[in-house]
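Next comes just one chain, in structure tokens: the form predicted on its own.
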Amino acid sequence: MVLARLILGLLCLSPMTGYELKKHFDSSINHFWNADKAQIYRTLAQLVDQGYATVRTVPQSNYPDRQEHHITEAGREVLNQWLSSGAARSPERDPFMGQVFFAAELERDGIEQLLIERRQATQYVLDDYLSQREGIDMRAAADRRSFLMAATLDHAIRQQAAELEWLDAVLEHLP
């Protein structure tokens, strides 16, 4: 369901085809959520079967026809609902938090490589957050769409922040 009103948010933005919804969720939203290609389009045509979304056929010369999404009224009425049903906590499940927990079977070097892997691949994602809010000043945001979608990439940012500094404790102070 996330994902379905996710795809009408974005459609709000603008209409778009699947590749371009594709194209927004791997550069604007991936660092609160990802969705392969097979789910978008899967999930467009849900929308499309429940009157949330339409498609329009672009004709294009030298290529293949667009199909162009666009949310429909009552995709805008679905959307809304979701956005003031209030903030809905999902259970974590984080596998390294699992490996982590069940660490002192390893040896301490093994320990050490675990979480240095870890610290690794969180330093990639921090250094990727940062990367896409360089020129982005959320307290300079024009509207207030600007800041909210700002607001969620400084919120991912201080999340990996915070790992990176827990993962650098541990690594401190592993017995």
The other form holds:
Number of protein chains: 2
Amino acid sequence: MVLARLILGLLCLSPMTGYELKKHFDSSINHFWNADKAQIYRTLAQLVDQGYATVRTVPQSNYPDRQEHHITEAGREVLNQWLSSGAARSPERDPFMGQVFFAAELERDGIEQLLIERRQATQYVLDDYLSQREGIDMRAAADRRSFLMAATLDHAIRQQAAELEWLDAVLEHLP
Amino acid sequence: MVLARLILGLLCLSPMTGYELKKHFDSSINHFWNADKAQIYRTLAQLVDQGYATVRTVPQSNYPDRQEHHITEAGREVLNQWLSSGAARSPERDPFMGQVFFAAELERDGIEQLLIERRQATQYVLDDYLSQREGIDMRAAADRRSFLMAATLDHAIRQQAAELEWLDAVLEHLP
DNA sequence: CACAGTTAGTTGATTTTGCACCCACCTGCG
DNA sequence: CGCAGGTGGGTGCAAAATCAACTAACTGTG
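Form predicted on its own already given; the form predicted in complex with the DNA follows:
Below, the chain from earlier opens the complete complex, with every other chain and molecule after it.
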């Protein structure tokens, strides 16, 4: 359901193939959502037979035909509905916190290793987000659309930074 | 899979019925995981026939029999394995960030409303976490187990606090 | 030339999750 | 007395998500 709305959002920016959608999920959108190829194509098909999108097959000379998906008026409507519906909070879910919660089963070294590994992974993700942000900073803030898109990345950056601080605090005070 | 491990973790603390597990997911564990009743009972059955847990039916005078689930040695092993395996990062997923990302489809008022609503919800969740923490603070930090459990709650608190700051920043600078 | 990688899309099977029910019996409140 | 709410356990079904293949042709590199 959320996926369907996100795809509509992307189609709203510009018509796209499933392949291109997948690339967005892997890059511009990866800091707040991800999706499997198969899931994307199936949702796309579903959107079409709900009348929220239409397909136009665009032949190409050297590559496979593009199945360009366009959002319809009905699609725009449900997207707007979703945006103004204040959707319910999705429950927090973090397997790593589960590991920490029960980490006392390990010896001290094991716990430290768990935290340090996570620290590295988090730092890596943060660096990725930071380098993504470099590509937009200046000219964003200008129009509202770019501002909001950049803002979601900032959110991800803040979250990762907060996690790093937390990891350091835990490592420091671990009895 | 994660759910199965979390249940093993809880059973490791003390033998429990599915009903009691559900209560933990709704209270002590709710800041990093949640689970449906049905899912818990099914996973429990699965753990039993994998040999990671055993059931002991404890009759009660006035209430239904308790199906007390005990973790086995094999169960302890897979739990420890999971804890020291540094499980892959679960992808970030936040429908609300999706709404923000595409919020430019709304008018300014709609966007502000979206953010303000979220602000309230987040404040509410944060307050809940803060009051949960009051019940543990002092005597935690003592042993490692309590420290780590409290730490996961602190993590959730930091995340919510960071989100509040972010929301305020976005509201302030929204063009 | 061989091989890895990219573009584009599809299928089948399985797992995970969520929702809505259902049972039985108990306690406490008005 | 009736009825809400707690204790304890469960089923059936449908979505959502993941995993793993498979098709088919092109492009660039060593």
